[in-house]
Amino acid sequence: MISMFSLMLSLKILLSAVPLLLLSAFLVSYAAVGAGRTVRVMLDFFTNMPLIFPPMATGFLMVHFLGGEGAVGRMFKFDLMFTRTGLVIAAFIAGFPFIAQCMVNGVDAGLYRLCEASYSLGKGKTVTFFRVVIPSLKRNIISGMLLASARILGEVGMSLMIGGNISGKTNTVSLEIYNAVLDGNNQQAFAFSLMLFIFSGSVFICIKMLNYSESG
């Protein structure tokens, strides 16, 4: 029997992380347009670091800084341990590199020329960003969101550390697969794994269709 709680929790976390990811996508693309080499190197560092640094270690740092006894937690009097807010932050960190990389990669020489043309017509950077950059990066935004969503649903390490894998409270879909295997419930583990496989496959097909439509 599939745990509907885990499924609904994962969907709620995903939906909560989406606005944060979209905001980060806009900020990254805004910073990338016209950025010098130093800024691009910094963007590459921050967008790639969550992919290179082990999720379990990232989760440990989240606990160290955002837990009730952590540096930030003590300073601002909050505790994100074993909370949905902590899981949303973990989801954002997991998904951020994918959407950020899509946005940075979309800022090419052609987009620079469009921005320069807009500037020559007297448009400011903000107007150019919303009327030129965002429409030009529409496919990058969609692809990045799809990849980030797939990564969020498969996140384990950070969620385990900050959420604690508490049944009926912080056990997401991926953690529920782990729990089902430990309990010997291979049927539930297979059902959840199949759902994630279908979702990941759908993401791959959608991105391919976007690429084909762009090249066509």
Contents of the next structure:
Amino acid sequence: MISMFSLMLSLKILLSAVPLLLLSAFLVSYAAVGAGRTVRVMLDFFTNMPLIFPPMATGFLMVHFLGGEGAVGRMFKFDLMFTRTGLVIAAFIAGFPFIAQCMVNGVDAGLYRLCEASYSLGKGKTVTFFRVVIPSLKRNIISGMLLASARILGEVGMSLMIGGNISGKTNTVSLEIYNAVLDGNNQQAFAFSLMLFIFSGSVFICIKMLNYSESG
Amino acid sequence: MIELKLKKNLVHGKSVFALNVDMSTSAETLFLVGHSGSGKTTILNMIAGLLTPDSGLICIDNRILFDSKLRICLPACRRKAGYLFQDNRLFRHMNVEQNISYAAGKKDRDFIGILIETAGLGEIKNYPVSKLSGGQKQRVALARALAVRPDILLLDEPFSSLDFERTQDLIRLYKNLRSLLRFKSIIVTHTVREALLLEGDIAEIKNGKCISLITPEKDIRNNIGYCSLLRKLNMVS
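For comparison with the form predicted alone, produce the structure of the form predicted in complex with its partner chain.
Once more the chain from above appears, this time first in line as the rest of the complex follows.
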């Protein structure tokens, strides 16, 4: 019998992170269009850092800053340790590089030239952003969201540090695989692994189909 | 009257390209002729407001678009400069009509209709732009550039990717649209022959400088223009 709680928890975290990821996708593409060298270096840094920096270390820093005894937590009097909000932030950090990279790739594929065309047609930056930039990046947003979702469901390091892997509270699907193996419940570990494999495989196929339909 | 006084240093790695252009003409159409990399497109970009000169003046029919002395620099969206880019830059998520109405605004429905008919795009107005041929894309891009009712139309090598027939089509369309709307034009071409296909002054640009500005005689235009069309057909060597 698989733990429905873990499955539902992971899905709820994923759904909560979606609006944050979408907002970040808009902000990244807005910043990337016509960005100077400094902005691009900063964007590249924040886009790639969560991929390179170990998730466990990121989780430790989250505890250090966002926990009740952490610098930010103490200043604003909140504690994200062992909470679902903490897990959502961890999910956002894990998914952000994927959606950000997809948006930056879309912008780099000649989008600034379309913006120039829009400006020459008498449209300002806001109209251009909503009527040219975002519609042109539709496929990038979908690809980025799919990749980020797969990554979020597989997130372990940060979730473990900030969530604490508390059974019935913060044990997400990926952590539950670890718990099941520790308990000798290989059947459950296998069921979750298979589920994540099917999800990741579906994501891969969807992205490939998106790319084919674009080039065709 | 087209008045251009442009100074701009463009840095590419360790090399600096200095553009220094000073020209004015009362012709309706001005051709910029020169080799690749001579600065022709850079001049168009400055007029369109996509690139800011270090100093100078851009004045079209007494309307100042840029004046470094008076500290005037209109943003691209307020210059009323229609721009036909070399790579057309049509919006792929819109169909033909949507591309044109994006520029004109939805209130101008009658004008959009006239523009589509004049450009001969009536039958393909609902086509996605990805399904169009090169010639059709150029027609849509030209109609879209004119949908803003520009004071000045900028055309960057409009004939470079077209064969003889498509070139003739585009010239016919250009003339039809000229009779519909009044606007000045600046057309960038590689060769003098292409510049003689239409009436207008010809400025030769070399290494970022205007080295000559001439008004060709009508007879020369007719003769050389005809020869160039023949050459395009490979009928003369």
